[in-house]
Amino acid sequence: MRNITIVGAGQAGLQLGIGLLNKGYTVRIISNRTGEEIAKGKILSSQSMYDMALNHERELGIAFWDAECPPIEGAHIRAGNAETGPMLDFRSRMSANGQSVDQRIKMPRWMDEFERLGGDLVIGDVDMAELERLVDTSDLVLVATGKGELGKLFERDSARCTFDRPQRAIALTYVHGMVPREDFTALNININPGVGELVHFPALTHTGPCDIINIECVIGGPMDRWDAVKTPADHLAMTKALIAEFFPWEAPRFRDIRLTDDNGILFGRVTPTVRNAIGVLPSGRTVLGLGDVLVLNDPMTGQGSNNASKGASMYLEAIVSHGQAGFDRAWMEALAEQYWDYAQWSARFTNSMLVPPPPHVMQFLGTCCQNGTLAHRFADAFNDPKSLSSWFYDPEATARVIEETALSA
């Protein structure tokens, strides 16, 4: 059977070389740290992840945490102001339940599936050289990472790209000790424009169920100030006060808030960033990306992990049905820009949560406060961004969208 390797022991490298596995196919995965490591390390996202990418785990039958995580039931959706409060307030439950497990206990739990089901995980780094000799010991080499000298493999694509710094300094934060909602459990999404956004929901850590919190703060704007946090204790205090100042119909829900742990915080500036698919080593050869090497999201929609698992499961298919072929650059071109198809959705999804909304959305939004049928399809949307690609970029359309429910209502 084919040999495939893959560098990177993420959401996307882990659930395919599980795929593969599960096909007959000898797969290596090459990680920089154990799971141990990774384990008792920091938190390494929010990943909060919805149906469509959850059942492509439960088709490999590595969906563990599915009894015991708390599910995202819904979504809801505020923008407002300390001096007005919510101007636009609005709510929906989701066709199916999402939900969010830390990376901390899903990838070492899946480095131990994988080894289980006789992959060969390895531990190091790998350079040029390294990636060299790995093109030469298999059929395929995909890079799922990108770390170091790697990621200077896959060239910005420009023309893909919206944005060419980033659009928010962002701080994560995992807590216990938050109130619980009266309704139902959600992605909730608080704006301040201008300013920046709150978002958060529940999830499962080492230490049980738990929330997290995601503060969006518009670069040089009020909220940030993190570069003076220095500990774990200080993060915890700035969120809490952050959300006090400019999200205060929010905050009696966080008033008796505690870290997970010291290891339960991250901050950083992410640039949105879309990648040329193909790598050309050196010599000449040619290794494919995979997941956030080639579309990088901010994480204000939570679409990465999601992006991951779809892109994964595309490759899977991909790969078992090109047989014995060679993978050639042309069936990695054909690969990446079915990748695109999907993944641009996504892209322009989150894009358009970090800029003003034009006229024809803040209208759609508005109509949301009314309407419950645009705000499930809203709610909707976070599963399969693509569900919006036929009218919420387009004023007419939108329009239109508008009033055939209202007329079906």
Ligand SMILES: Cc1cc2nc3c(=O)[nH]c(=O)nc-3n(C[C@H](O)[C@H](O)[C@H](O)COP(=O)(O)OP(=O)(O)OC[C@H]3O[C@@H](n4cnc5c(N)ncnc54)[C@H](O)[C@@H]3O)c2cc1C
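Next up, the form predicted in complex with this ligand in place of the form predicted on its own?
Partners and other molecules have been left off, which leaves just the chain.
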């Protein structure tokens, strides 16, 4: 049977590895951290995932938390500032629920499952020399190392990149004690133009159901004041202070929050980056990238884990349907383009939310406040950002969509 090596045991690597084991492949995954280290470490993400991506996990029998994890039933979008309050405010249920399972729970569990199914899980930090050795002993080597250094093997594709630097300073916090919403559980997105965003939703962590708060601070803006934050308690206090100052309409729900654990905090910046899918080793041989290695988005719209899942599913199908043929460069390029055909829309959706919206998008969002059909369409875009591709970025097409839904309403 064919022999596949995957470097990186995250959403992309483990999901693909388990999928390949199910199909009878011999699979080795190399991870630079043990499951225990991941479980006991800092949070890695806010990992909200939606129906299409979750269904790929369900197909593989690894959606272990469907009963336990609180659902994300809809989306609630508000924009305004402390003086005006929300000037734009709409909400809608999604067609299907999303969920967020702490990767500190999910990845160790999936590592166990990978081994249980017969996979070879190796702990080690792969460098270029090791990658050469892995290529020698595998039919195909995939690199799914996320934001790790090894990703630099894959050249930045400047034509496909919108930014060359981070657009937000990002502060993530896992908490208990939030006041629940009264209507439905939601991906809450609050936009304070020019200042940043407050994004939050329910999730599952080590200590049970929780809420995850992601504060996205415009670089150099009034919320970009995290340098003085040194301790978990400081982090929580800053989170509460920024919400009270810049999103006061949300503040009452956060009054009694406490950290889920001292590792339930993260601060950083992400440069949204698209890379070439094929990495060429010093020997001239090739490896194929996957997940964040290829398309790294700002977490603002929560697309990265969704992309990783959709990409892993696409790669699984491509590898299996290729049968015994060689995994040559042409095959890799065709698969990478197939992935980009989808992933470009997640990048475009995310990048468009990081800059002031053009007038037609403002008009669309404004119309969502009175038009439930449009609000529902926007809420569903977090599941499938490609669903916006034929109209959202084009003023005339957006006007047509607004008109059509007004007529049918």
